[in-house]
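One chain comes next, on its own, written out as structure tokens in the form predicted alone.
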Amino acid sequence: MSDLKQIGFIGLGIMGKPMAKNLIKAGFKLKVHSRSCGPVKELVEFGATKASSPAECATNMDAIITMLPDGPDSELVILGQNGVLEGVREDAVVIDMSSIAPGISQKIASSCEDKQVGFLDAPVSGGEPGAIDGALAIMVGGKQAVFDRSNGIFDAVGSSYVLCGDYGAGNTTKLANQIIVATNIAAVGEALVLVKKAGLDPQKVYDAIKGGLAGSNVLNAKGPMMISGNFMPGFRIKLHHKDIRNSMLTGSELGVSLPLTSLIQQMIVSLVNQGKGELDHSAIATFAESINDSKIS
């Protein structure tokens, strides 16, 4: 383990609660904090210290994770007020674990460098299984040298972690992973409506394709909940709407073409406006379904 033993953990959502937990197992002590207290109370049963704020949650951890829905909700929880930059120690790492836009990141790497505080953006994939399995793929923007310093938490936490840059990389990273993981969900979806259509047994074509060339962890993941009808949320459409969002706003910036996202944001801003948003976004599936009026399951 490394010498950042002493954990504040921010955000006890689907991805954030298992996290925490696992933290715990692999011999971290935890302090947390979230807006809703009944996570914070099964954490505190399972070992955790609990804090009334962000600033409280940071006071003397070694490092702090924030694992939040969006860029706003970083920036307030790391640079409001009673926000983490407000409790945290000089030489403490903060890891932002969220998936957001990559220019948000770098403001708040800035911002802990002026207090002399580490920083690294790191969002995962992997949904709500890899988390509560450990599983989660880490994808890191920073310093090396904090990076080395952080390897012991991700690896209680993840099953693979990478540097792939500077501040702002990890969440470069994480839209061009939700680009494609979206991408595949509607292939998937339009696919199994045509089979479904022609009169197959999706289950039989799955199980026909899973093994070639068109099978990917998208597809084991997603398939089977397309064709039972369970859409029980491991990652939300409404979270997967923000990340092409986030995607599209920063191919603006770099004068970027994005043909396909563009597409696929416009079935997501469809299905969120059918009141889907809190679905899996394995339902990206229910588009294809809709418009040609047959269902895969």
Contents of the next structure:
Protein chains: 2
Amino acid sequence: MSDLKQIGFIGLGIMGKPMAKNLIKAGFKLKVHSRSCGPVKELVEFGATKASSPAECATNMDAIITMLPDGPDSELVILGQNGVLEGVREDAVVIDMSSIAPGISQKIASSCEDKQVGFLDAPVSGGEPGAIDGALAIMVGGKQAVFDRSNGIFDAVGSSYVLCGDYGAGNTTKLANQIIVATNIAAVGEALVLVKKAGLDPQKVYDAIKGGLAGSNVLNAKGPMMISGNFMPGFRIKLHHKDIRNSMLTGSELGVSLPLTSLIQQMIVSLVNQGKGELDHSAIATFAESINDSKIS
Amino acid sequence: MSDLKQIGFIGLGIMGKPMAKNLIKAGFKLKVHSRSCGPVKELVEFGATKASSPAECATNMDAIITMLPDGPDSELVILGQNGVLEGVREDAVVIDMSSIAPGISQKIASSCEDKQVGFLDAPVSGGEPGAIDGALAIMVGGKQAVFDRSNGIFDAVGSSYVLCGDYGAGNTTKLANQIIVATNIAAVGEALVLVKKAGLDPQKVYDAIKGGLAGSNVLNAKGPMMISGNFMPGFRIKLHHKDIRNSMLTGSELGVSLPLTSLIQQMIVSLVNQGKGELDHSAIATFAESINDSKIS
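Just the form predicted alone so far, so send over the form predicted in complex with a further copy of the same chain.
Up next: the whole complex, starting with the chain shown before.
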């Protein structure tokens, strides 16, 4: 069993709140901090204690988990004034489970190393249902020894976790994940608009193809949303927008040409301009609708 | 049980040969015809009789199945001189399981109706393994009564079959299937080139993402081929090329804008120009390699 038993958890959003609850259920002692009071109150009723700043949340903890919207949030909460690194003790582990640019993960890792604090970037895939069920796929970057110490934590929130490489590798892997997911959603959307324009029933097409090579977790989870036109989030387009932007930035830094990802980015920018940023990312499929004045549903 | 017991089967290629064998195993009487002698001999040893032309293959049969490379082949074999419609009797059913343009299916259907012959377009997904295992996903277009009469045949070669609409709907659905498959392959390729350029091990990335929302039948079946660089066909790029070309043609006929499919078509044209047309379609992933002077494997 790991030596990491007391956890400071920062960021109780759609993902963070159920993850924190699963950690409590698994026997970890939690101290929590979040910008909004509601989820903090809910977690305190669930058995957590409360901290009024990231620094206080990190104090005397074995591990600190952050689950935040984007890289600048992680930087501020971990490296900023009253941040995690002002409270954390030596040999603790900071696990940033936010989905952010790999370069920022590497910067945070470097500051943690300067303080003899372990660091992992450990973004997840699986969305709110995965967070609630403790069934997230966790993509980890960092050192093997720190990863090994953290396995008990990952067991409590995930169904799989893989050390993909050194600092930043978790978030690089997450970018790959998000490229594949967004492109698949867009392709399903384009295909369903084509069949709808040909006079077919998209539901029948969905039934016919889901068992073949076109079958995917995206098709199973998102196809019915496209067919019904119900895009209640879930994971919002504006957050996928950030991931695709980070993919293009990382590609640019590494000198990698990403033509498909680039087209997906343009589609998402258009959808945000259409006022769809708050919809579930399955609505990326509606780009094909918008350029064809058509509806899948 | 269906009244369709005696089947003329035309086209014993990679897909047709195992499908014909599965029909014999299921108790159907088969008469076969194919351009190459080897598979015909093999099927005759397996219990089939032999016909020297499509017309002869169709004579006195309850159903005629064609499994051919492209639309012009289907037109020639069914409508041409010495073709199926010269031999077929009234009330028989012609089932074209080739993947062709929906417009050609509709043209063939019309000629069949003129002769009081039933017609279904019934392309498949699942590749050679699906054909061997009798586990194809079959996408069908045509009339309900003819579809119902043909269920016993589909049971023998497929694990699922759905009537997607009227004549051509099977092939329209197949186009949707092929758009999704090719785009997903290309997206996985682009994502894996990105992580490779970032210094990660694509195998670890594959392990980390396959259980999440990026997971798919393409990732399971084709990811290992990309990572090992083994693109033995399987389903060749030049055949996927034809399907994507038919998708763009159908989109053009219907006035549907298909930007992702269009980009995929350009990638495939480039791969054919690189001499990769005979590779498995998983090698669509190598487009990202070719533009980045990189290797996933």
